[in-house]
Amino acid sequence: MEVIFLGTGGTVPTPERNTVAVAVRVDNEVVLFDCCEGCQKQIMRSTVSFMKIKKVFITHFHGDHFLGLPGMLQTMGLLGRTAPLEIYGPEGAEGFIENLLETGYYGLDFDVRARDLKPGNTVQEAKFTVEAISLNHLVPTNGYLLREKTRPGRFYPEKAEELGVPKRFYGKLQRGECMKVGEREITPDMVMGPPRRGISVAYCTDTTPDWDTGAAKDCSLLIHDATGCDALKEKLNTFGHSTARQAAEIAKKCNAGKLALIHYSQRYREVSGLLEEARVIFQNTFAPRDLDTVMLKHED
């Protein structure tokens, strides 16, 4: 699972970084969790394609998570997608993306479908699913959990050898199937272990760090709001941001095993400060730039 980090700045781009934007690729499919203004553009400059993206997720409706959709829009229609595209948001999606449909002439030869998502509610995919968490910000914001789906559990080729499984059988076994070896029938609990946990990334800005924060339980990585550091705590929490050491408590909290801060303040230039207080807390953090990918891997 490759996670690319279109942009990470909050409420306005700088010279140094974008608005909020981040792509999850699965295999060959791209998930995109909220499209800034420009987002487009780093869609270009990354490797991630337009035709790839399946689903879009917003958090929320303040312009720096979702501008960037009516230029996406036109471009895929230009590039000839006939696919459909799923946009999920928060209370309000449905109507917000309606209207956006409305504004000057798109002319799509594909089909938009919006979604009202209530913290809870999953979208299901043949191969993870994505679940709505509610954060607390100044207006309805989810968050997004994307877990992959459980694994099969390892396969043992030296228990199928003791079993006397012919080695063009053990596929079969990898994909569930019962065989027969003689008069003795061959179940895969015989020759595989327990399933394996899939990767699962959390995505969850703007918000305070006092979010019910369970749905994110055991994530892989979690994508945390770290508008600014810990002398504006207090403004940061009242405007429904969090700090970069309140990300990294959260962090903890979930037992995460990766942290990215994200939505930094257009005061920071250099985030070198935000990311050291983090690690103070949560040692395993990092400060992705725009057009940084990090690859997770299964960890068995």
Contents of the next structure:
2 protein chains.
Amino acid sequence: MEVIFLGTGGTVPTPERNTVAVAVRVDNEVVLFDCCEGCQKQIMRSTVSFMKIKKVFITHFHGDHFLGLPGMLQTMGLLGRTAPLEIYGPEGAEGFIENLLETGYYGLDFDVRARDLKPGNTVQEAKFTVEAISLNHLVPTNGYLLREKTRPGRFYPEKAEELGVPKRFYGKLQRGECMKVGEREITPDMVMGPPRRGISVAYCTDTTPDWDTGAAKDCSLLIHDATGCDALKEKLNTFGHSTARQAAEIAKKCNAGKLALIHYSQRYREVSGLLEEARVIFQNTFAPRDLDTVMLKHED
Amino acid sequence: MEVIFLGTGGTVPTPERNTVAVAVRVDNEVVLFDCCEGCQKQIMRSTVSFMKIKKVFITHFHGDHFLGLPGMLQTMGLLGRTAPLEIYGPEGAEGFIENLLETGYYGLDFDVRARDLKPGNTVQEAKFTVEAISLNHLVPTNGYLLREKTRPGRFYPEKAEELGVPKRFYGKLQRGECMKVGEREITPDMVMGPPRRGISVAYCTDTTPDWDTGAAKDCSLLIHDATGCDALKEKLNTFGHSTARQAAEIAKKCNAGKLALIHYSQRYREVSGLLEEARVIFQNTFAPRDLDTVMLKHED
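Now that the form predicted alone has been shown, please provide the structure of the form predicted together with a further copy of the same chain.
Now the full complex is given, and it begins with the chain already shown.
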């Protein structure tokens, strides 16, 4: 799975950073989380194809999280897209997207399907799911957990051999089917380990740190609101945001594999101070720049 | 007067060009013509202050001409703006702007005043006017002519001296007041030349070349749709655009001082070919890049 940080800034773009948008490439599809103004230009600069984006998940309807949608839709239309695009968001999303499509003249040859997701609602795909998570911000806001579906357990050829299974039947067992060796039924669990969890990415911005982190437990990567430094904690929390240190505390609590800080305030032209504050709590933290890419690999 | 090309591309941004937005600095105010996606970032990169922008004139409601508005409004709000912003556009503008302000959560402490302008309608400022011009595009579209108000004629001190006017009264005559030298009334026209036309900029995109160019006659600078090369003329005209050569023909017809080509199709990463085609017809043509600035000076 590949995570492409198209925009990493918060609230207001700077010459160095767009506001937020993160693309996740999974199973030959791209899922987009948020879509900042200028997102289409960032897509052009990246390895992401407009045509592979099938689903967009908007966290909330503050401008820095969705204002790139109309331009991206128009460019998709000009590129001849016919496949529908699904846009998900928190309460109110359907109405906002409808409004957006009535602002100006569009000539799209594809359907835009908007849907509100309540926390806990899950969008199912063949090989992954995206679950809406309740965040704590000034307006209705969803975080999202993208999770690959559980993969079959590891196959142990030495066990199969011991049971006398001919090699040509290994695939059948790996696909979860049973078979017989003489009179004895061989079931997959006799030659395979327990099912393995898929890679998961939790995208959680904008939010104070006091959201229910249950759904993000053990996620491979947590991408979290880190608007500023700890000295500004009270102010940032009042405005519905977290500090970098608070993001790290959440990562620790979730037992995340890695933490990506995101949504830095425009006051930070340079974010190494935020990174340091977070790493004191959670070592495996990084501070992506626009267009940075992270590969997440299966470890078992 | 200073003209700052914030965006110069057409329809779809490219890594090199934003779509269209042009700022004109006049009389300590900035007038913005069109407001492409990413316009706020271009403003940050330029010498333009968000707070000096008092009026925005949108040519039409295709995305490449207005999608930067919501982000710019929000950033103005975050910067603490309280002065109202006036947004003008063709038929439908009021409704579109109202819709736009209902898409997402805004928290602006300033008024956004939208108004439809019919061709011929003129917005008056102390030292300049902006007149809407009828263009010929696929949807209702205005061009705009920004014109400094007429300046008083040149003052000839030698004439004043000949008439025996004491030097301390020169200012009075220059301000348009009369005075007496003995019994003789001295009127301004006795010591001054005819009123001088102000500098004017005509902003005309998107359009086919067959628009009524009367209002742009003798403009100092014509900024015109030059979507592509002459070989594509029929196709471009069908889609409501002009070629660079047609833009040059309009500049010649208007007796413009200079011509700026704008709104190049994204197929032209390099526009010297378009520039050549235009210069055959109208020598004083240039092809601005994003953030290029042109000074227009009084010549008399």
